[in-house]
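The form predicted on its own is given below as one chain in structure tokens.
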Amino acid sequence: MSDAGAGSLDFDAALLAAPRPGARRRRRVLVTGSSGMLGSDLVPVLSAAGHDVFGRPHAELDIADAKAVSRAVRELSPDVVVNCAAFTKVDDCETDARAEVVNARAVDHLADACRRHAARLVQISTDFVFDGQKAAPYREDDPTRPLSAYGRTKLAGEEAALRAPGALVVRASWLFGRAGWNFVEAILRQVEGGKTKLSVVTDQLGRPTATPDLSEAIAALLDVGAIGVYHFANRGEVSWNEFAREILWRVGRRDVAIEPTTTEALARPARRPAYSVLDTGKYERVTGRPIRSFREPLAEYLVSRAHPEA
């Protein structure tokens, strides 16, 4: 399957300098999916870029419904909408049809609305289009094959979106926020229950990518006007196992052993790429800006999951 991003939109008139002081332009921004892990984090960070944000929830706005989209986009007038809506358990995708609905039809739903309201559409991407055999970083015009049910439906949002006029496509890796479930939190939940001893994968490889980072490479993309498909992850390219390690140590629970394991041993429905990691260097020459390691938001985290309150 060829790359969704190939094609006329993403230009190299397109690969601005860093955004200059005062260039930024006030938006009307419509997020969908607002209180999952991603929506949560970006409708602050836009907000607080100057940008007038409408943050919809499932529960307010069913992008599945052509007919609610529709009326939602007309009604608020967005210049841009960032779908942050998505259907991501993995394994479920295999069999669950919402995955196809919600991550592809929909997006189709977004796109229309987008092309007759002249509002720019933002979709939010995932490492799993690729099938894991390149042996360098992936970069935004290597081919896509995805292995999973997941990773086939978000790369038809992909080309969807890319339909209309001035789509931007954000593809992330392994995320990692405070507003949903995720990796940090499946190991530290785990040990909290008493376990002692996790099994985690060695033979997947990638870069932990955390929501509020992310959150500011959209507003930065934004900024300079980025239209095509880009990358954002964290600095830092890591296996399961070895950010499982990094999150242990981080809390002080070195008596908790993690042992190796393979992705065949685990035998998940769904196919993971065994090497998923994305390169970011596109991103960083567009908008001048640099990349954290993922230690740094990992660590900020856990310090806000200690002190909720703070």
Ligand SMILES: NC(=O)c1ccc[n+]([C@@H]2O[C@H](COP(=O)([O-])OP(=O)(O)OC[C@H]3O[C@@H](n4cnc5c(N)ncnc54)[C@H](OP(=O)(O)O)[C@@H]3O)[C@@H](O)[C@H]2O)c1
Given for the second form:
Amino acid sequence: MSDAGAGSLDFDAALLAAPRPGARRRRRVLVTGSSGMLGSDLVPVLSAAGHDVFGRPHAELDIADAKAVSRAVRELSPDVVVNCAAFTKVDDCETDARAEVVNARAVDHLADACRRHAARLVQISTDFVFDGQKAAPYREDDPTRPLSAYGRTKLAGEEAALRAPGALVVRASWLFGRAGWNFVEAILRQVEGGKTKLSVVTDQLGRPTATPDLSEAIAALLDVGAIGVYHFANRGEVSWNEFAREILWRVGRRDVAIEPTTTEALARPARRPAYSVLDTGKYERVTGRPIRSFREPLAEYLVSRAHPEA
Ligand SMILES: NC(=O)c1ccc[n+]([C@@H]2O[C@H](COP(=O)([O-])OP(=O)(O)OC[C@H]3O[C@@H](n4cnc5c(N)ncnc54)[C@H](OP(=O)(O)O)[C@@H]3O)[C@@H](O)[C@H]2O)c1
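Switch from the form predicted on its own, shown above, to the form predicted together with the named molecule and output its structure.
Below: every chain and molecule of the assembly, starting with the one above.
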């Protein structure tokens, strides 16, 4: 892949040189896919950081529509466009043309519009660009080799984004957030539906990541003017099986048996990397921010789920 800036510490020199009177620079930020799991958390985080945020859900802005994208960027005149829109059903991507249209070609439209209107593009990407054969955490400059159509189309989206000057690609892994369907819900809903025995794979390892923490990370990267490719994930490497155990332990359901199974036995349509742990050292060095264990935002998620009104 063309990995402009990956692996080194990349800043926008002009941004860093700009006067910073003790406060963040206020920017106009367009967020696409704003009602998705990440978009729903990112919009309030960027607003709280002092930016003027224009969230556009799918129903208001279809990023596959080049004219609509161009019009939105022209009319809103954003300094930054954060693309949270994607076709994220990993197995469906194998056969559904929307994977290529939304994850790859639409990012070209966004990159074109950003280039024309001097906006910075932030593209969200995934650990699934890697093949999972490595035995140590993946760095930004490690070779990519996606195993699935989802991974291939997301990688094409990265490449499209990086053709826009000053673009930032943030790869994240195993997202969970209150606004979307995710692994935490998948486990809890089965148990709440009466299941007392679950089979969960032990042979895929990764770093679960909370969308509020990823949102703060995106804000921090914008703050320092980062460009190129960055990895962000919460701390803690686990298998899906261990993640399931952690979830059920935290909600006090020790009565549920979580049996080990394998990726091969599940025979899902899309292949997944066996090991997709992201190295987040570059993010930590550039932003100077520590990263929490996924267990902390998981605990917060479970409290907010139990008390949605609070
Ligand atoms: N979920 C994960 O575990 C994970 C892991 C690593 C990276 N990521 C990446 O993180 C980003 C955010 O993912 P997420 O988990 O928040 O996904 P999500 O909940 O599925 O949100 C994606 C949003 O994009 C919207 N969308 C789909 N097609 C669109 C189009 N043509 N135009 C505009 N909006 C469109 C969807 O709207 P509709 O639902 O109405 O179609 C949805 O609101 C994505 O780039 C994803 O690839 C996700």
